[in-house]
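Listed next as structure tokens is one chain, alone, in the form predicted alone.
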Amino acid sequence: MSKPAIILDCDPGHDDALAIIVAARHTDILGITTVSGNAPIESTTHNTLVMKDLLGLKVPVHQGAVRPIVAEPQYATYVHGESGLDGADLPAPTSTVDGTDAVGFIIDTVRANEGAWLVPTGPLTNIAMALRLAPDIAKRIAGISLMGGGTFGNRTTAAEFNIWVDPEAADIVYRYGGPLIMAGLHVTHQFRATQARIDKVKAMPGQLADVMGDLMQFFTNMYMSRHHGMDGGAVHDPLAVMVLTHPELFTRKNAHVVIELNGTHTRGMTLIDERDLREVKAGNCDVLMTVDAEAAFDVMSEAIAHFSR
């Protein structure tokens, strides 16, 4: 099976870093674009360049949106630390960005590569702006596979962080009209970096395994300090990649999903219509429901080992 061609749009972020590794191993990365989210844009771009160098990738990196379309910027330093990738001794990047117009890069690359996937693992600002500026790309892409939303929230009771940061962008993306796959919290919380899984990575030889073992340990420690009863950090973002490369690891349900923009307590909520009624609108999203976590972690671990030298 040929590797899917993707543009990875991300805000590293510990789990974004792991998504980059899985994508480097199992997809044809046409480029990586960065967005403000887990940390400010300068940090998420810096962290992307660090990962590019650690993996020896020869792919363009384009810096994107500094802030959401409407809302004020918000960051997840309470999970990822001030740098966005706290917890490891990271080498300074030698690579530099190839441009600072991620939206333009997305548009041009999609037009030049019919059938590519967009894989956003952060707030959806860049993707939404590209769809607004160039509506033709909606018909040119294979689809959008995103990490966001879910049947419950984490930043608020109702809203997951990526959607909550820029609900207006999410609204545009969920209404774009083409294939859409959603890896929400209800599935990503099944995919956890338990201590046993972290120890497997730490036991691997090479620089990347050392770095990722430390990053995963920091991430899991932060998660467990903030949650009751979780045995490891939820490694959200790689699932948006793996559903394209290893779809057999997932179950999914097609449903109509909309974004709440105005609710006092529900702004940023993904409303998944699961009613068994004839009046329910046709599905616009494949909602991932379950993942074979052990097999998926093996895929991720093998990708780390492949690049660790």
Contents of the next structure:
Amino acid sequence: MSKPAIILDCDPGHDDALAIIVAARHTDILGITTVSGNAPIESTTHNTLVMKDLLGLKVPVHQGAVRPIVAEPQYATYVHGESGLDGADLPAPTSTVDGTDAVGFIIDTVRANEGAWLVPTGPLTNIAMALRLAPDIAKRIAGISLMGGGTFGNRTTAAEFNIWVDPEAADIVYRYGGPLIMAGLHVTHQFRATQARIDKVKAMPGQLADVMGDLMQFFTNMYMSRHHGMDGGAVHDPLAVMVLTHPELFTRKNAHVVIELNGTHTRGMTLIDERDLREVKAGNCDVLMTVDAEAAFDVMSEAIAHFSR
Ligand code: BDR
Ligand code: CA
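Same protein, different form: I have the form predicted alone, so give me the form predicted in complex with beta-D-ribofuranose.
Below: every chain and molecule of the assembly, starting with the one above.
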């Protein structure tokens, strides 16, 4: 299988950092765009540039949305720390961004590269704005593979963080009309950084393995301190990449999914219509249901080892 061409739109974030590593190993990255999410835009951009150095990546990085389309900005310091990437000694970035108009970059790059995938692993602000400003890109992309939503929430009872931060953007993306793949919490919680898996990464030689071992340890400690019954942090974001590069590791179900914008307790919920009724609308989304977590972790660990010098 040839490598899929992608634009990775992210808010690193520990699991976004791991998504960058898997993408660097198994996709043709046309560019990385950043968005306000786990931390303010300056931090998510800084963290992206750090990862670019650690991997020796030669891809453009464009800074994107400072805030959601309608909602006030919200961050996830309770999982990722103040910097968005707490827990390791990270080198200062050696480069600066290639631009501060991520939306323009997405539009131009999609027009110049028919058949690319958009892979958002943060709030959907940049992607929604690109679709709104340049509706022609909907037909030029292969599809959108995102991390977000699920059959349960994490930021609220009903809503997952990425969708909850910018529900209006998510609404635009879920209604865009082309192929859409969703890695929601019900699948990403199957993919956990258990202590045994973290220890394997820590035992690998090289700088990247050291850094990622420390980052995964911080992330898992945060998860285990917040949850009753989890044996490791849920490594959400790499799954949005891996479903394109290793589709055999997943099961999926096509369904009609809408975003709740107005509910008193449910704003930001992804409502997945699983009713067995003829009246149910045609599916707009491939909802990932299961992942072979052991095999997927091997793919991710091999990618870390590959870049760990
Ligand atoms: C999502 O929210 C962020 O904290 C993670 O990076 C992931 O993209 C999980 O709800
Ligand atoms: Ca993320």
